[in-house]
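Only one chain is given next, in structure tokens, and it is the form predicted on its own.
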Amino acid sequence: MESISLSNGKNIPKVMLGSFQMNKESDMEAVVEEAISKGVYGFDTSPSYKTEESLARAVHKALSKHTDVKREDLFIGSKIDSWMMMEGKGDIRKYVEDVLERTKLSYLDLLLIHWPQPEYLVQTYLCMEKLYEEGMVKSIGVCNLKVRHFNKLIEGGATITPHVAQNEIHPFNTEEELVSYCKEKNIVVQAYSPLCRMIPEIKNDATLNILAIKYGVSVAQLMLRFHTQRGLVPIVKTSSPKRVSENTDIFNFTIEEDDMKTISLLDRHFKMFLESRCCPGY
């Protein structure tokens, strides 16, 4: 799997696998095994997904089979959820120590603030900076932020520019302002829900289907390639090992510039996860 260099020199895979709503341990094992066997080494989890431990067990099991693949070859990211920010008043060290102990991982490749809880956003990020400097986490970043939140971090005394920003991005929500800002600041953007959950409106969209036929790919592959050509890292979730190959086999074609613009025109600021619901005070 090709990778992108973060501002700290660490490499992040160009496509990562998500674990949201992957509740069956057998599915997790099968997907992780297929991923690692195909050279797909990026995985995303969160305490709120309740998949941190099952993902880690699947990773450890796969590594025991694939002795040519080492832990340092993988890129595993998790998050700090809102309740942790509020309960710890921004001091989230114990939660990171806990997840490392539970997962038997000596470090996380990426730690993200899940939602920008206004009262503890800055304090949490400053604590993450310390964990990063100590090597407990190898990269740090944020999720679901707007440009104004980045400014708040700077005003609050943050000294490390986030290495990664993760937001909901798909053809119906292209987040042009955020992506442009992050490119200017050398922040790599991850796209969650990159396929917009394949809701009927996007699955049956005429433009996407016409272009998928043109390039001889599926609508899902077209959308994922759209993201990677924008320089984004899509986080795609599947419980099917077969889909792992399909969702990551997207680098053997290039979408023409005019077609990239056409897909961008589908933007309608549609979101699956509304900030007002997920983060009161956003």
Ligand SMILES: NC(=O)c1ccc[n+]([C@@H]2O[C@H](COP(=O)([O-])OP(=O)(O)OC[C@H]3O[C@@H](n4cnc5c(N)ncnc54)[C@H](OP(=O)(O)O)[C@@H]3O)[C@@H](O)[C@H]2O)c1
Given for the second form:
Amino acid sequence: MESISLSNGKNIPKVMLGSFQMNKESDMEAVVEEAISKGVYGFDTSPSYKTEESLARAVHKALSKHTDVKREDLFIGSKIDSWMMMEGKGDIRKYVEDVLERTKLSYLDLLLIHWPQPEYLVQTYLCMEKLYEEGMVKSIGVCNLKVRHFNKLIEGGATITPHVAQNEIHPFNTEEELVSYCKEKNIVVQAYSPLCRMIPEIKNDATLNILAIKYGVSVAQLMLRFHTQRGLVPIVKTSSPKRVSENTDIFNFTIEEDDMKTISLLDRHFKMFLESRCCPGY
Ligand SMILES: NC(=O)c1ccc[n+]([C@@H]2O[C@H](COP(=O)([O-])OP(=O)(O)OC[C@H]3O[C@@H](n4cnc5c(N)ncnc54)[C@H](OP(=O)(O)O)[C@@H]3O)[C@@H](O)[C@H]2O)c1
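Form predicted on its own done, so how does the form predicted together with the named molecule look?
All chains and molecules follow, beginning with the one already shown.
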């Protein structure tokens, strides 16, 4: 699969696979095996998903089978969860050392702050900058930030612009302001929940269904192509190897400009992850 360049020159695949609620080890193995055999090399995990180790085991297994694919060909991202930020008071080095030891991955391609916990957002990011400079993580970034949080990082003395911003983005929540800000700052945006989890409102949406028929693709493929044409990297989760192919076979059609606009008009600021104590947004 083709990739996009991050501001530090590293490459990130145009579509990545998520692992939230990928609870069965057998599903993980089957999905990762299918992905690697199809040239899909980007994977997203997090301590809170409890999939860091099962993903790594599946990756090591697939690499031992596909000897032409190397660890360096893959792009594996994990996160720093809120409890780590709080417990370490922003010093999150030991958690990164721990995940590298548990997963035997040598390094992470991407380390993200999962939620902008206000008390330790800046300290955590400054610690991540050090780990990046030491090569323990190849790129760094943030999730669920608004523009004001980026300003907080700058005011707090951050010297490296995040390479990646990961946010909930789908046709019902297009995040125009954030995407424009990131484009201007050369930050690659990853769209999480890119299918809006296929809730009935999106699955049955008339506009999406009419356009999917027009392009001869599934509603899921239409949404994923919508993201990539905006220059975003969708992180899509499936437990089905068959859907790995469906969700990544999206580069043989182009959504016309007018249709891109029509899809953008579905935006209604609908989010599944509402701001709360667990999902701080202040
Ligand atoms: N940074 C953050 O705060 C954050 C928050 C949430 C998620 N994420 C990341 O983003 C990833 C994706 O988000 P998500 O899991 O919330 O939602 P999603 O990828 O939008 O949707 C996943 C759901 O869609 C179904 N699905 C997948 N492909 C399909 C297809 N082609 N046709 C029909 N249904 C399909 C899946 O079912 P099957 O499994 O049965 O295929 C699953 O129920 C997560 O796994 C995680 O890695 C990050």
